[in-house]
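Okay, so here's just one chain, in C-alpha cells, the form predicted on its own.
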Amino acid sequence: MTFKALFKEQEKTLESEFFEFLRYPSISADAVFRPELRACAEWVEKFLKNSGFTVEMWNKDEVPVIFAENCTAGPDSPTILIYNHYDVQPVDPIDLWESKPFEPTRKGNQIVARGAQDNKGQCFYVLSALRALYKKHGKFPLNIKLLIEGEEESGSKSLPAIIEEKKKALKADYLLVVDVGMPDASSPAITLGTRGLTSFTVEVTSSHSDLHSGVHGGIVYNPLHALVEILASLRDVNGRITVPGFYDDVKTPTAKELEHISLAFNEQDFAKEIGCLPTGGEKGLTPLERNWLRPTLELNGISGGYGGPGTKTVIPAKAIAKISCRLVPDQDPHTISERVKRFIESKQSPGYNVVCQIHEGMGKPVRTSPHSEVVKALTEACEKVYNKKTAYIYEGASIPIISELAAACQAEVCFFGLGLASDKIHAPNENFGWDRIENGFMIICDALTTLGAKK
C-alpha cells in the first residue's frame, strides 16, 4: 500500500482528530489558559501512546513538555529527534475572525482555526504519519524521539533548563524541526537556517498620572513624544540600525554557502498576497537578502494615552513600545540585547524616565548543511510528492530554542514545513490546507523510511 493510499484509508478519522486537537485553546502567552495547555498536552500524550511510543511529561505541573520515544530499531539504526509545539498565539483581535478561532471550520480545502498551521497542523501530520507507520509495520524503520513543547509562542521559557537536565535522553543523530514553510503551494523547500531573536519592552514615564493637555501642555514632556523620538532614532534613512556595535559580528555568507540557496522572489505576487510592496529593511538589497541574510529591528506595538472614539485631550503618564530583533550569524542575542538596551536607556532626559526591559526567550541563529542525510531524505521525499525539484531556502523567522536543542542532542539539524505566507499565522483567520496535511503525512513517512535504511 502506498503512503497516499494509507492516508486515504483513514482520512475521515484524521480530519475528526485534527479538529479535536484544534479545539484546545492552548495559548501559552496567558496563564489563564494553563488548564487548556495541560489538557492539550494530555491529548497528544494519548495519541502517542496509541502509536507505539513511551511518553514522559516533563514540567508537568507548569506547561508540560512532551517527550516520547521508540528506540526498538536498535543501536545499529540511526535516531531522529522531531520537534514540534502544541501551543498557539492569542486570538486578538477577535472581531476580525470570520469564525470562532477554536471551533475549526472547513472552507473548501482550508481548515480555519487558531493553530491550524502554526504549529498544530504541522505537528498533526507528523503524529498521524508516525502512527500509520507503526500500525502498518508494528515497528519503526529507525529510532524515533519527539519533543513537543507548549511554550514556543512565548519564548520557550522553561525549556532551556529542561534541555540541560535531559541531554542524555535527547541524544540523536538527526534533529528535524517541523515548523517552517515553503515558497508557494506547489514548490517544496527545505529550510537550511533560521534567524535568531531577542525582544524588549520600552517604557517611558513622566508624571504620576495622565494630565490635561491644555493645563499642562508645553510644560510636561509628553512620554509619547519622547518614545516616538527614541524609536525613530533606532534606524537611519537607509533602514540601517543605528545601535552602536549592532552589525559588528554579522557574518556575510560566502558565495559557496549561497550556491544552494534560492533567492527568487516575485514582488508582484507578494504585493497581491500581502497587500503591500516589499519595501522594508535596508535599502540596496533584494527582499530575501533583507529577510534571510540581514538582521532587523522591528517595532511590534506602541501604546499610551487615549485611543478610543472621539477625543480625550490628555498627556499620558506612560508610553510603551514592544521591540524585537532578528539576528543572523554570528550575532549573539545576549550581546545584542545589552547594546540595544544601553542605546535606548541613553536617551534619558530630566523630563522623563526610560527603561528598556530585555525579555526571556532569546535564541541564536541556526544554519545547517544541504549535504546532511536528513536533508537528503526529505529532499527526495518532497520531490516524490510534488514531482518538482526541491528548493533550499532560509527562514527570516526564529525558533529560539533550536540552537540549544541542537547542541544538547549533538545532531544534524533540518527545518521542514509546508506553511505558506497566506496561512495568516499569528493573525485572525489562520488556516491550513488539508492537501498539505496529506502531503506532509506522505513526506514524513517516506523520509523516515529512507533514513531508516541507513545503518
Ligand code: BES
Given for the second form:
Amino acid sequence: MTFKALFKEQEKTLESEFFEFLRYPSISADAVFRPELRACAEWVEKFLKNSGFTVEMWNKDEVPVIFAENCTAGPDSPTILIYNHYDVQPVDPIDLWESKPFEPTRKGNQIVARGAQDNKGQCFYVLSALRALYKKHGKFPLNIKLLIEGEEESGSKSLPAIIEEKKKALKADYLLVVDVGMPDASSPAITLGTRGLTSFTVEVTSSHSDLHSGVHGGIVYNPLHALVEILASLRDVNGRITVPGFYDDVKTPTAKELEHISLAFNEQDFAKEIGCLPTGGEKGLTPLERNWLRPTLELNGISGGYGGPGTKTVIPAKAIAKISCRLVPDQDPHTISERVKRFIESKQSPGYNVVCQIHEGMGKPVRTSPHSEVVKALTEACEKVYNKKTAYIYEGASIPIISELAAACQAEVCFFGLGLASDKIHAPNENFGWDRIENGFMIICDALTTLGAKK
Ligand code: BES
Ligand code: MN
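Having gone through the form predicted on its own, I am curious about the other one (the form predicted together with the named molecule); can you provide its structure?
Expanding to the full complex; the earlier chain stays at the top.
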C-alpha cells in the first residue's frame, strides 16, 4: 500500500482528530491557559501511547514537555529525535478573526484556527505518520524519540534545565525539527539554518507622576522624547545598527555555503502578497540576504503617554519600548544582549532614567550540513511527493532552543516544514492546507523508512 493510500484510508478520522487537537487553547504566553495547555499535552500523550510509544511527561506540574520513545528497532538502527511544539501564540487582535480561533473551520482545503500551522498542523502530520507506520508494521523502521514542548512561543523557558538533566535520554543520530516553511506551495524545501534571537524591554522614567505639558513643558525632559531619541540612535540612515560591536562576530558566509542556497526573490510578488515593498533592513543588500544572512534590531512596540481620542496635554512619567534582535553566525546572544543594554543605558541623562532589561529565552543562530543522511532522506521524500527539486533555504525566524537541543543530543540537525508565508502564523485567521497535512504525512513516512534502511 502506498503512503498516499494509507493516508486516504484514514482521512476522515484524521480530520476530526486534527480538529480535537486545535480546540485546545494551548497558549503558553498567558498562565491563565495552563489547564488547557496541560489538557492539550495529555491529548498528545494519549495519541502517542496509541501509536507504539512509551511516553514520559517532564515538567508535568508546570508546562509539560512530552518525551516519547520507541527504540525497539535496536542498537544497530539509527535513532531520530523529532521536535515539535503544541503551544500556540495568543489570539489577539481577536476582532480580526473571521471565525473563532479555537473552533477550527474548514474552508475548502484551508483549515482556519490558531495553531493550524504553527505548530499543531506540522506536529499533527508527524503524529499521524508515526501512528500509521506503527499500525501497518507493528514496529518502526528505526529508533524514534519525540520531544514535543509547550513553551516554544514563550522562549522555551523550562527546557534548558530539562535538556541538561535528560541529555542521555535525548541522545540521537538525527534531530528533525518540523517547525519551518517552504518558499511557495509547489516548492518543497529543507532549511539549513535559522537566526538566533534576543529581546529587551527599555524603560525611560522621569517625574513621580504624569505632568501637565503646559505647566511643566520646557522644564522636564519628556521620557517619550528621550525614548524615541535613544531608539533612533540605534540605527543609521543606511539601516546599519550602531550598537558598538554589534557586527563584530558576524561571519561572512562562504561561497560554498551560499552555493546551496537559492536566493531568488520576486519583489513584486512579495509586495502583492504582503502589502508593502521589501525596503527594510540594511541598504545595498538583497531581501533574502537581509532576511537570512544579516542580523537585525527591530522595534516591536512603543508605549507611553496618551493614545486615545482627542487631545491630552500630558508629559508622561514613563515610556516603554520592546526590542528584539535576530542574530546570525557567530553572534552570541549573551554578548550581543550585553552590548545592546550597555549602549542603551549609556544614554542615561540627569533628567531621566534609562533601564534596559534583557529577556529570558534567547537562542543562538543555527547552521546545519546539507550533506547529512537526514537531509538526504527528507530531500528524496520531498521530491517524490512534490515532483520537484527540493530547495535549500535559510530562515529569518528562530526556534531559540534548537542550538541547545542539538548540542545535548549530539545529532545531525535538519529543519523541515511545509509552512507558507500566507499561513498567517501569529496573526488573525491562521490557516493550514489539508493537502499539506497529507503531503507532510507522506514525506515523514517515506523519510523515516529511508533512514531506517541505513544501518
Ligand atoms: N515556527 C516558528 C518559526 C518559523 C516561522 C520558522 C516561520 C519558519 C517560518 C516559531 O514557532 C516561532 O514563531 N518562533 C519565534 C520564537 C519566539 C516566539 C521566542 C520567532 O521566531 O519569533
Ligand atoms: Mn511560532
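Rigid core: the largest C-alpha set superposing within 1.5 Å between the two forms. Keep in mind that this is a model prediction, so the values were computed, not measured. Positions refer to the first chain, counted from 1.
When two forms of a protein are overlaid on their rigid core, residues whose CA moves 2 Å or more are considered shifted, and residue 324 is not one of them between these two forms. Residue 313 shows a C-alpha shift of 2 Å or greater between these two forms [criterion: core-superposed Cα displacement of 2 Å].
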